[in-house]
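Presented below, as structure tokens, is a lone chain in the form predicted alone.
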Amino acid sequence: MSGLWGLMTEEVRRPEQPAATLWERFDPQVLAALGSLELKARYLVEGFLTGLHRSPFHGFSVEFSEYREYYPGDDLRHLDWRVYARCDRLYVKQYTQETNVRFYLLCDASGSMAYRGRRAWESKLEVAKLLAAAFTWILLRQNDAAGMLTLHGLEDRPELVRPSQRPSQLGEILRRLARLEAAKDVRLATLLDYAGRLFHRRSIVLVFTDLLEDCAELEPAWKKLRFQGHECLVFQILDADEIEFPFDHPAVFEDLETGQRRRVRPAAVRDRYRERFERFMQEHRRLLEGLEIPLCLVRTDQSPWQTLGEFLSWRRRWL
């Protein structure tokens, strides 16, 4: 969080109740509603199996694309005899194949993701885990391959779950998410750099993070992923305290990234903090917009299911 000194957590803030498991947070009715929403790739993709995403390769599938003139050797079953009756020329119906695509889930586990304010129903990391699990469920239902990349503290190495369509993939990703904990030495820039090195085939990358790192540190990794042809979607998870800075009484604040502590009088710094925070976030928004990377804000004091549903509905209309 270098460059944003004011974003520190209040020392007394700790979860009061043990966190529920990911399965316990799944609402069957909500999942049934989400199941009707599809997450389609914005760009053309190359896949192996029948799925929901348009392919750059033309074949004889279910969705009509265009006509082309008949050439000797073409399958006569695809001749359009009505066109022949009208213009006395042979034309073949050409269809656009629809394919599956690979998705990667990236969960930022940096120290700032552990924060949980009084109005939040859970920490930012737990919200990220829940969204990642929900997306995995949706992707596997629509016959896409889901994988995950995480970075654990102290180990300084990535943990990769390769994309798969196996029914057991949801359980595997849930187990990995359950073990994921926030750590001071984990950086989003490092995680994105590993993604650029490990993702060899064009994929869709879903990133769950609070974006509380310098924009300049993240810029090379974002550009590399986009240059490689990956489509990125960013879900920025923030606590209401970080956005509004509602504190009234002097308190000791601790930076969860560095461990630095400082006594602050909130009333004296609130306006300055909000101004710097907005300027800091605006840098990220400009960078992502320039790279055509959609950004979805998720607040921990609001229902993640509602945010997820609104995002998927918006994306379906936008495509």
Second form
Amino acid sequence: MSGLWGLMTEEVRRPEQPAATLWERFDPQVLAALGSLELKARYLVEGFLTGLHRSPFHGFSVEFSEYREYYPGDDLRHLDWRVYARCDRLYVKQYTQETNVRFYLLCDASGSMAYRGRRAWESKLEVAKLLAAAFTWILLRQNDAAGMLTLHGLEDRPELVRPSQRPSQLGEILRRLARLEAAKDVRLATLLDYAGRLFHRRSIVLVFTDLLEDCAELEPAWKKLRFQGHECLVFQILDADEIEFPFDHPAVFEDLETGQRRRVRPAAVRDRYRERFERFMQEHRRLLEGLEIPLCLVRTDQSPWQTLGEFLSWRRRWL
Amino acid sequence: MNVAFYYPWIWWAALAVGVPIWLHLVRRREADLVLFSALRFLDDQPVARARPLWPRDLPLLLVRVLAVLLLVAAFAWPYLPQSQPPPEVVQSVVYVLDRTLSHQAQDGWQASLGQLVRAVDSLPAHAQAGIVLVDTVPRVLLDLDESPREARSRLENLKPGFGRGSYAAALTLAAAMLQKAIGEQHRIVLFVDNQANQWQEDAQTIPFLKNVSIESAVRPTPPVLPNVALFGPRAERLRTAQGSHVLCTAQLYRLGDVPQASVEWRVDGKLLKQEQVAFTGDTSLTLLSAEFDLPEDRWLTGEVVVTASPDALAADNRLFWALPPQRPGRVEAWVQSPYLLAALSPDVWENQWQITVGQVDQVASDTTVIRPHVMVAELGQLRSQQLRERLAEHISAGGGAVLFVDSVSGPAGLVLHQLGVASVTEVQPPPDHSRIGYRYASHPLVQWLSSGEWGDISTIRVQRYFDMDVPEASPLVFLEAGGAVLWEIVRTGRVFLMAMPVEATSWPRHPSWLGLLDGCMKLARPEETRLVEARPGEAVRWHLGEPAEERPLMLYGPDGRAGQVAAEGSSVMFTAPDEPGVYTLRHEASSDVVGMVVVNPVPSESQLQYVDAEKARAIYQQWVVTGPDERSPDRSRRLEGEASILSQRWWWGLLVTATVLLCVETVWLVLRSRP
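In place of the form predicted alone, the structure of the form predicted together with its partner chain is requested.
Next comes the full complex, and the chain you just saw is listed first.
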């Protein structure tokens, strides 16, 4: 059985599926076949949650949410004995955790984000939009307030969606994300600068970018955000072509942001390219480490579920 | 070589070569361009030009450019102008040659043919000539753009025709040809025999010849030529008390002062009867008949030949007929009258009708598996509802019925109501008006009964009959008093309704009684067409009744294959041969006869009565209309240019080469796009 339905039903029947195979079961073709961003995000999140078998968003605190079947290992304190007395079946009470954390999603729409390599299942911008949508979904389900800041190429002013816990917030953010397109004159430094000016209360800022900008230009903006007390988490979205430079034949390369063209013989420059690329990224990593900003690498040729997992584990630690 | 172009402005389209050049300069380059996001790490590499200066894939570019140029050149219509201007075409002439049967009279065909050949030969050098034949369907023997030198050989190979055609139709075709003619003068020259009935049938045609002069090359003929001819052949198998035999009839036509004629009857090539016919007074039509005892189980073909002197037209002296083998028809009878029981005795109709007389009280158990062709019943016998339903189903399925009205009440009334009888009244005619007095003469049944073979049916008396009002029926036989006693109702099936009890008439004691029953049953029997009569050259569509087999059908004549037959479902279509005769429709390489086609001349062609030249001129001059010439001044030059361009082979070569180049380009791209 294949496809979304197969993915879900199979997992329900075999809850002890090893996590390693879960990543392999991500099907980019299914994702591409889904029309809207909302469906894609839902596929991503629900497929991921079904695979994990146990939802991490249900705690046992204050507000009752739902019943679920008892699994060996569950705390016996949460068993509902009344239901057991009536139905002769073991059910566990679940509660929804209440938080008041405010999240901002920053989606870099610079020209380089439009790149899509031969092995990628989507362009970098599309992956960024999908992850942003999936995170919004998750955050709103656990009563966190989600907002978004984006910068369109031809507009001077940034587009801000103020954080909110309302269910309608998801639709609002998805609509804005769907409209977002890569533009040559959009810079991440400008976006971060706007964020520093517009975010007043302490928040968690999730940044989706490829970080293909000079480190020196970004440094003041990162520092400003951190000094204002915001927690930042950077999802660096890169294509395999950018990391490995696997091109074979001599060709003319045109820059997506500047339009500059260079005649390149890839075999001759591959090693030098990788070395310069690694050095460039090393600078960013060093800067972000110094500011205690976690960096999560997302490859467009790999499953985004891994990213979701890393984010959730980080979120748990942070809480 | 000095090449000129008919449409030189089309060379502007040659600018289209810019498209492939642009493609090779820009688009092909784009294919090798990589849009990349991390060019900052390659900033030490040499800068590339935004646009290349030299196109790539030069061979492919050349193929494309050449294809475009050849296409443009072809549509610019190049031609080789002659050093001297083409001679002006003075006149365009269309000769109309009458190829109908009547034109053979007194060797008129050969005379006109020779005259026409001489006329074409004597045409001036710069004249166009065409020839149209007056045939069953008018046709072009020589088109205007063909060389007049072709005319002689075609005319020499032309055989005389046996069909009949319309002068007006042939002139219409000639006028259509002249519409495209390039001559300054348009002429039509008639080589026709001026047969009176041929001119008269088109005399009321509205004018349709514009700016055309018509001349007639008709040699003078007397107003009437003596002629004998045969037409209207009919052959039928008859059943009388003495047995079965074949009755052949034909009409002998005499025109002019012909004292006598000799008639021969041949069947399957054997002479069976010879007789002399003496014409008296003004008799112009004589009914010939002959009876032969011939086998019933095979096809019969025959001919009637007449010889007489003087006779201007010998080609209409033979008449052909054919008769399919007798297939016994199945009859189911529900009768009680002794007259009917005797008449429907199986002994009487041996090999002709297989008659089953049903018992009314055994209807339930009598389940006839094979459906009868005809049901014969006295209405009073249809007491069982099952029997009435069977009759209704039989008629609605296309079967025939012969019904005798012996009662109008009860079950008989129901049947009459189903047959559409609106009202019925029983009538006793006065004794002095009780005989049969009037007949629907053109109905085949009445024609047959009135042929004299069966005696005088006006002696038959009727004591009592039922006066009926049947809106959808045709009355066939009436009493002197006026009431109809025999009706025909045609629905899906055909029904003959005898509106009198059998005991109340003297018909069963009349010699025509068996003939009446036979005729009614024959006409009521669903048609099984296996014989078609056609005119020479006529287009025939024939419904065979069953889907044609996969094997092709052919038409065979006495000299072998005579024509192609196109099959479409259960129908076949073909053109009847020109020459009269009996033709067989068979599957290729099979001896089984599917059907026969009898081709006989058209009777009106035998009426050798002529109009004089002045009267003919008065008729065809009515068809001519004059008016301003709408032709443009350079029309003739343009038409000539088009004709000469289209006839240049190398002009077509341009188109073919361009197409081949485009195909090469496509294959090239496909092969290159494969991994």
